[in-house]
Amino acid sequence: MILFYSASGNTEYVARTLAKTLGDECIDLLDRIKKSDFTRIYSKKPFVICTPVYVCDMPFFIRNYIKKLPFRGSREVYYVFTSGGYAGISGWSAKKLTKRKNMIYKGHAELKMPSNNIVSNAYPDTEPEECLKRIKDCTAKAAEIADTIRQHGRLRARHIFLFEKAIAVPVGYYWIRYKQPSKDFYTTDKCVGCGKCSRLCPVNNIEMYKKRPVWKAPCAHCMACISNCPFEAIEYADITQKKIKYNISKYTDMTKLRKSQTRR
């Protein structure tokens, strides 16, 4: 069973990609997390639970739903991880979050795909060909991912040390409280008031009203409004007008991927 949250694609299409190979079911947490649906999931198959990374950690909103959410059946879970280069403490998050719902922790893989984070200068724009070196590159790694689950062996990442442990773990407290903050986020006249933006937002966090979006807080910086505006109408402060809103449909079809994979 492959479980995934994507903002801007780039965990959907590894999650989905991992599921044609295997031949695995494949769901997408958005609606669970935004309706707070703890429906326990069985699966007689390793559960794969696929994130993007914020904040060198796995984003807290997915943290705080794998923690209530009841897992039957198997007892074997890897986490596939995506991100700009580095995946932090994800993996070291990962074990003990499976550890505590007394699953068997089989490693976890960390996959390099174009950045999505415009809203910072931090981190520059991921050129065209680069975006596709990236995906291409993590299609070959997502069928040697693929290979090591069917024989149910470990996937292995490289080590977690503990200064890695001992910064990122306040930092992403202090980041997430204070520095992500949403009322810099706004619409030009673009907008047609189509609510996607609300309707992908992860934690709740876009209303509508009058027909536009206003953003409140808490804000996770997933990047889903900005990357998904069919219009492009949505900006940052004065960061992201001249910046590329990267979403990965613009460089593979993930329409026809979710058509092909194969579903039982």
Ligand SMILES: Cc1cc2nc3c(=O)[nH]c(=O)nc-3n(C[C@H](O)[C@H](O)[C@H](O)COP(=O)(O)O)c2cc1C
The other form holds:
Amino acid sequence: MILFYSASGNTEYVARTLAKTLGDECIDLLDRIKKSDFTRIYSKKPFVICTPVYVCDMPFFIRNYIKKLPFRGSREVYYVFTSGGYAGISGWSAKKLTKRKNMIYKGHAELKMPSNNIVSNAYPDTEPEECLKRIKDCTAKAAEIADTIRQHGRLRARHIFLFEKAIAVPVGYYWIRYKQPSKDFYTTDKCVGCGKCSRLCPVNNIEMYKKRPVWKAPCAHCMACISNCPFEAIEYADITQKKIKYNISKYTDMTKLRKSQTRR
Ligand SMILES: Cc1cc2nc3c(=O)[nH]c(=O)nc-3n(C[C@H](O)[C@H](O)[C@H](O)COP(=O)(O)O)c2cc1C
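Form predicted in complex with this ligand, following the form predicted on its own:
Below: every chain and molecule of the assembly, starting with the one above.
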């Protein structure tokens, strides 16, 4: 059973590729997270949790959701992280989370995908050619990961050092609280008030007011709003105007991949 959350499509691409290769079911967790739906999930096959990396760790809202979600059937859990190149302490967090749930941690994989963090000047745009290369490399790696999972083997990623934990935990805490303001999001005249941004916000942070989105706090800075706006009408401070609004569907046909798969 493949479970995923994805803001701009990278993780969804990996999750659906794994599901296709393994002939397994795939669940998009967005609606469940939004509605705090903790209906138990049953699978005979191992659980594979696919998530992006935010600030060197698993996104807090995914971790909090998985923490409370009852898993039935298989006791084995794999994690697959997509990041712009540094997954930080995500594997360590995943291991702790799995042990707390009395399940068997079967390791994690880290996949380098295009960075979608376009509201930060710290991350330059990933060039289109590089985006295509990373997506292609990931497709090959997903096949290897699927092989390991099929054989109930262990996924092995790099070692996470103590100094990484010592830095990432306080930095993440500070960054999420103080460096991710939502007040800098705004819409331009291109906004038609369709409300897609509000529907895709995993933490229900965007309210429609007079047919325009209003961002509240706390924002997860996941980029779901800005990277899925059909009119590219969302901007952030003076940072995003000239940047590519990254979404994987600009590089690969997601509709085809989604077609054959179950969604709950
Ligand atoms: C708020 C935020 C923080 C991020 N932090 C990291 C990071 O610490 N390291 C990294 O390599 N990529 C980072 N990224 C990039 C994403 O992890 C990466 O693009 C991921 O594949 C996005 O997945 P998605 O398209 O499924 O949402 C960050 C992205 C966002 C939006």
